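The chain below stands alone, shown as structure tokens; this is the form predicted on its own.
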Amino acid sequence: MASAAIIETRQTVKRFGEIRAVDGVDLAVEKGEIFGLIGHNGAGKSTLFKMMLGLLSPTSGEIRIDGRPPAGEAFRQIRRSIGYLPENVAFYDHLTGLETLRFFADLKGADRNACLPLLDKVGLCHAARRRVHGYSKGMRQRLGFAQAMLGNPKILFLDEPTTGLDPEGIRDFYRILDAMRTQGTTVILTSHILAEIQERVDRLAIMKMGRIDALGTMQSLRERADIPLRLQIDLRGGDADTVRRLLRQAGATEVNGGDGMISARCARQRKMEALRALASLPAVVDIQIREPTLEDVFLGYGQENAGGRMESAEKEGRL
């Protein structure tokens, strides 16, 4: 495996009895990347982590970490600069914040007088010495992203990491990681929490039934996907059907709406062609465009997917 990628996987394969979890995944991401796995419940994401990890072995295929593959004597070094947070975190409700980190620190080798920090940068200096029993899931969550940071690590393995978070909570997050990336940390992040991360990754890959669907940037994947785009065409006065027809004439479907506002969708490879149309209405005093969503390219994906399966039974003749 010649590359550059910090995390690599080749044809990696997972089973559990005759259920294939992880099915053939090829992957590379880069150092310094912020990147992001997504997919439905069962998708293989969280199995692909705790390959990565060392937890679990392949069946088949290949998985380097850093250059080198995730079991053995050697990695035990390498995991020192790995750091995990679960989807699940669970502590031991009688210790204090600040002693649950020291015992984690203990454990991974890393300096004990860098835990009160760590606490202060997650927000929860001011509970340090209060037991984790009286701590709610958005405090949980904090002290296992502390959990997380401990010894700096290289790569950041956070599986929901925004789990129980406020608002001021999820944007501290994001902060911090910016700040990780910009050390150098390579983070690789699942969510369920599409509308959050689709601005903050360099990267994603979508996960269907063990596979990888999709992989690039987000805007990439809108491309790929080419899912139409919104516009909103704010109007002062009449010409209503004026914008409708012009609207139509560019290919633009449900076209809605009448004086004041009108909606539709257009070919991402015709928007130019509407604007261009729409731009020399006096009327025409706003045009708003909506890209697709992360969600938006989601379903799409898994509807395109679905369209290609039934039409491959189909021609089996098993449908």
Ligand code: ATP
Second form
Amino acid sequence: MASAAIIETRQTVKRFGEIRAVDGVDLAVEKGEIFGLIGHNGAGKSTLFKMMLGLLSPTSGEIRIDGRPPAGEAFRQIRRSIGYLPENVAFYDHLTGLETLRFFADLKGADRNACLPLLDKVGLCHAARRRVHGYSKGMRQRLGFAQAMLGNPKILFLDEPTTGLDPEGIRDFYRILDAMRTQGTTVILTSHILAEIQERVDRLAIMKMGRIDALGTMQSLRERADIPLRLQIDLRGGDADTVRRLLRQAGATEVNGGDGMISARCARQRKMEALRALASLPAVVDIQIREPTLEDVFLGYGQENAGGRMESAEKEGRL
Ligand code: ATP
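Having seen the form predicted on its own, the form predicted in complex with the ligand:
Okay, now the whole complex, with that chain kicking things off.
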């Protein structure tokens, strides 16, 4: 596998008995990307992560992390430059937050002096000397994130990193990721909170039944999914019937509402036609356009493809 990708899988398969948890995944994550992996429960995300980290061996296929397979002596060095936040992070409850982080720093051969600044970075400075036993779910998650960042990793694997975080914590978390990306760190993360990751990752892969079913930027996924845009037209006085007629002429569907506000769905390709028609009406005082969300793409896609799946991830991004 010769490529510039820092994380690369080729036809990677993991079977557990009859279960094909990962079923032929081709993926290439470039250096400095923030890459999101989404999918239903049991889609194979965590299993793929564990193989990339060398915690599970693939049944077949290839994996390269920073150019090397995730196994053997050579990978031990690379592992030092990898941070991992597992889905269910477990700590020794009798240790304080600071002791916990120092324990992991020692295991990883990272600088102990970095621990307190890291706790500060994740907003846990005030609780550094409290036992983890008394930490809330979100505080444990923050501690897990600090642990993953020990040693300035080149690659971060984060499995559902924002579970339990409050809105401020989520915002701070993505700010930290952005700053790390600027320094060249590559991040791959999973999440079920689609609204949260849709504008915060560079690219996304949708995993389904062990395979990558769609891959691309949020905008490319939206365009390929071809889900109609939502229009909301605010009216002041004027003729709602004319607005409804013009919308229908422009191919809009689900035209609802009356005096004051009308909503409709409109194909992306006919958006400008609809907007031009509406803009000429003095009664139209505002038009809001709502792009499909990642949830729309994910759910729309899931329904359309309920009966089948893509032959190969080579068909990148096709929904
Ligand atoms: P979630 O979103 O719920 O965390 P996931 O996408 O991370 O799900 P995985 O944990 O990778 O999914 O699981 C994929 C499939 O592999 C599931 O059917 C799961 O039951 C199965 N599986 C995972 N680990 C094992 C194991 N050690 N032994 C047997 N089956 C397993």
